[in-house]
Amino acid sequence: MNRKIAVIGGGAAGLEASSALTSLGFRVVLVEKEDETGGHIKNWHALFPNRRPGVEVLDALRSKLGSDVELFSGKTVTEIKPVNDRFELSSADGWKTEADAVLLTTGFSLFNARKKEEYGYGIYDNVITSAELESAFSTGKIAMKSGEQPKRIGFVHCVGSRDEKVGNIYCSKVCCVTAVKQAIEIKQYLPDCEVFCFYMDMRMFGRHYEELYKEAQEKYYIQFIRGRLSESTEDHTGKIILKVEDTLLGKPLKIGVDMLVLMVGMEPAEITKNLGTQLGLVSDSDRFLVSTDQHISANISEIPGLFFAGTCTGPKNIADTLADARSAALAIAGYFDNNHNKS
């Protein structure tokens, strides 16, 4: 076909879409703002629900990229301009390219936990995020700031999700299962550690997620407490003191932990917001991009030749992201088939 497709973003969606597009006969320009591809997967030690190493999935995605994919890393696309049925793309450093179609796979950003001051992130040494804990799993060292191993750890679900105070009323879909996965891993690293999960509702919607939740309770004795954390403080020993209302018992609780892990949710990436504004794309109330029809045309934008895949249109797990990327590749092929037939 000799058509050239620009894929913006080299995370899971971008890698999978690029390989799918080349298998359909397209040439691909893959543009990644960081120095290497992989997005958030490259920072993830193990994936739910089977705790498969993240690097294994990432290596498989990278290995599928063929010679028809031209990779530009360290480039942030700042402008996409439709010109005569094609697109001109450019970055702030003067880099430019042209393409017959564009696929946005710009991913997501993690919620900034500092916005929830009452949880103490950035204030207390032993309050960390789920992403930071995942990095610790990669090193094999789970320790407090003092270097000691924690004897009690608390996980707080829905940090930056389902929260009107920060303007994110949506569910990020992956926080509950990530908390369960990480809580099990903590028990595997530190069998004698007490682990508490503070949740609003357990949204274990995916295949084998419920089994993972059951395993956490029955095999690892992880304690799940329904109730939103109202405040955390630090005492003179460095312990984090949590004030929680157990909504099932209808009683306030006060619990001391050595480490508090905040399960940060997804937000639209800055590049998504910038390109969306520049192109005049429609965003929903959750600020993620809106396709022409979320059921029938989930990968198609209002601009002919511009497509979406992955979490730029909303929170997704990795499996759903990869399926969405393959769907986008087929939508692009269909777009050119239809145009060819019309001509």
Given for the second form:
Amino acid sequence: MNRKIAVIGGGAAGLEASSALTSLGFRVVLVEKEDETGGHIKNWHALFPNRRPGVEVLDALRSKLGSDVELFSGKTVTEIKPVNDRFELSSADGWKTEADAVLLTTGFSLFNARKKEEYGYGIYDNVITSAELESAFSTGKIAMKSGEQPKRIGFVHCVGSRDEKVGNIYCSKVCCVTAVKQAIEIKQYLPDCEVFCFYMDMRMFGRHYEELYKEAQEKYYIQFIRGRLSESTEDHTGKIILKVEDTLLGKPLKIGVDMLVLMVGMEPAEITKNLGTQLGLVSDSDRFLVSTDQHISANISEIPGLFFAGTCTGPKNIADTLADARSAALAIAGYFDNNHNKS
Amino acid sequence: MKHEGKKLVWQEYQKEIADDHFFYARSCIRQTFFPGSEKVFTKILKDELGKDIYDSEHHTSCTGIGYHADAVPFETTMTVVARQFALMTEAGYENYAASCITSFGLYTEILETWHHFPEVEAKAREFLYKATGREFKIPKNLAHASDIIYKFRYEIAKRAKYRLVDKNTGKPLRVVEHIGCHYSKMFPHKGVGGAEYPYVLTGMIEAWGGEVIDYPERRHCCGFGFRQYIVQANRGYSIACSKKKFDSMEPYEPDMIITNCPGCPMFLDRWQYALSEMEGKTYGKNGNGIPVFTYEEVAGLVLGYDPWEIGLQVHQVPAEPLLDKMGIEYDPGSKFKGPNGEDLGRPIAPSYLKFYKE
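Would you generate the structure of this protein in the form predicted in complex with the partner chain, following the form predicted alone above?
What follows is the entire complex, opening with the chain shown before.
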């Protein structure tokens, strides 16, 4: 058949879908907006729940790409036009291609922590995001702005998730377990550092997540406090002062930490929103794209020949993203085999 | 601390503030607490800036304190506010300027309610018409009086006789700014700078040469909190709130506190005396307190107005250490003289808080 599929986005879903599609006999054009593939994984030092290096998974995904995948990096697709059962694609810099089907794997963006103004990100020196902590793990240097090692760190869960005030009522799924993973890693780097996690609920839904949570408490003595942060400020010594309500004790709590880590959630990527608008695709109140049926055709859009995979349809962990990508490849194969445009 | 980060937040929260022709609604309590402040405001607008400001003797309380204390129902409050708007309309004005933070918050709340629920506005119009025969137009622009001084802060700086600078060292004065809760905590986009890092007073302080202190309990209530003080049994909460703020700001060695709410300067000023009597503790250097001012008083000082003309003698925490630091000329002997020069006597000095210059 050797039909050509355009895969938009070279993160985990795009890479996995591309290799799955080539193994099914399709030619693939993989278009990535950045200079290299890998999406968010390339910035992630270690993955939950087993703390394996992110690069290990990324290398495996990249190595599966065969010669039937034509990669275009540094190209942001701005228009996808359905024309006579095919699609014309173009990017901002004038690049164009055509394809028999399109798979959107445009992924997510991290929540902009500045929107939670009361947490002081971008204002107080030692308030950082989970993504920035992950970069610090890559360099092996966990330090405050002053260069000193922190003696007490707080993690705030659900930053930009389950929060009506910022317009995101959904759970981003991966932040709880990421906080547990990062808290353990802190204890491994800095055994004398006290670590506090402020959470709403611990949503340890995946395999081995609960064990990781238990390990964090029993082996690393990480303190989990149920309660949301109301505000953070900086005192004259540079310490971050947190005001939290401990909702199990029903008491307000004031605590000083040397560093505050905000567990930023997922939002639809800008390119997902832009292409969704341009194509007239339906998005939900959470702004992620909507497939024709959430259960039985989760990869199929309202536009014949246009498919979804990965986090453009909502928060997912890596394993679920990869499974979704393979599922999308099968859905595309099924589209050509059974429903449309047989050759 | 990253100043640039705050600037980004401030850019998000800019509001439109009318340029001229204001209908001015005074506060119920400010003329008792800090009697010179509203006079300074009207003087600056009229005499310094040449603006048109209408000061009506017919307006009443907005009922804000009663409303927030659950003593006055919202329908009554809306009707009273509708009457204030009717007075503005009848006087031919469209820009409403509120002296009080709680009034400003209440007007904002009512206008937002009417915007989203036109039937509630219709009801308020009906109540007002039946009760008084009056009708009104919605203000084109609603501002708190501190918004207006903020808008003209550079014009005031151009006319300044003094700056918020230590005359001996040339260094900026270290200033605590305290924003009234009802300014922007309910509707962040209605306040200059938003709710978390309000800029309205910071902008004035920076324009007049001072430096703002960001201390941990910056956002905390001054201690008034309406029910905390009005319900007598709760007054322990009131003074505890103020103490929490003083303890938090003390390590920064502030030269002064500036506020934009009727209650805040009252409580931050008077509770310093009460705390000194209860605990023997003062928060300034050498037994002094931290002087507390309204933004109009500070604008007046910057413009060179006589401290006793603008009412600084009624402060519990003496302003003199700050006046001396800024190099302001004043006559210490006139502090306790009445408007016609008559001697009003001298108050008894507190036990610990330094009150008279040695």
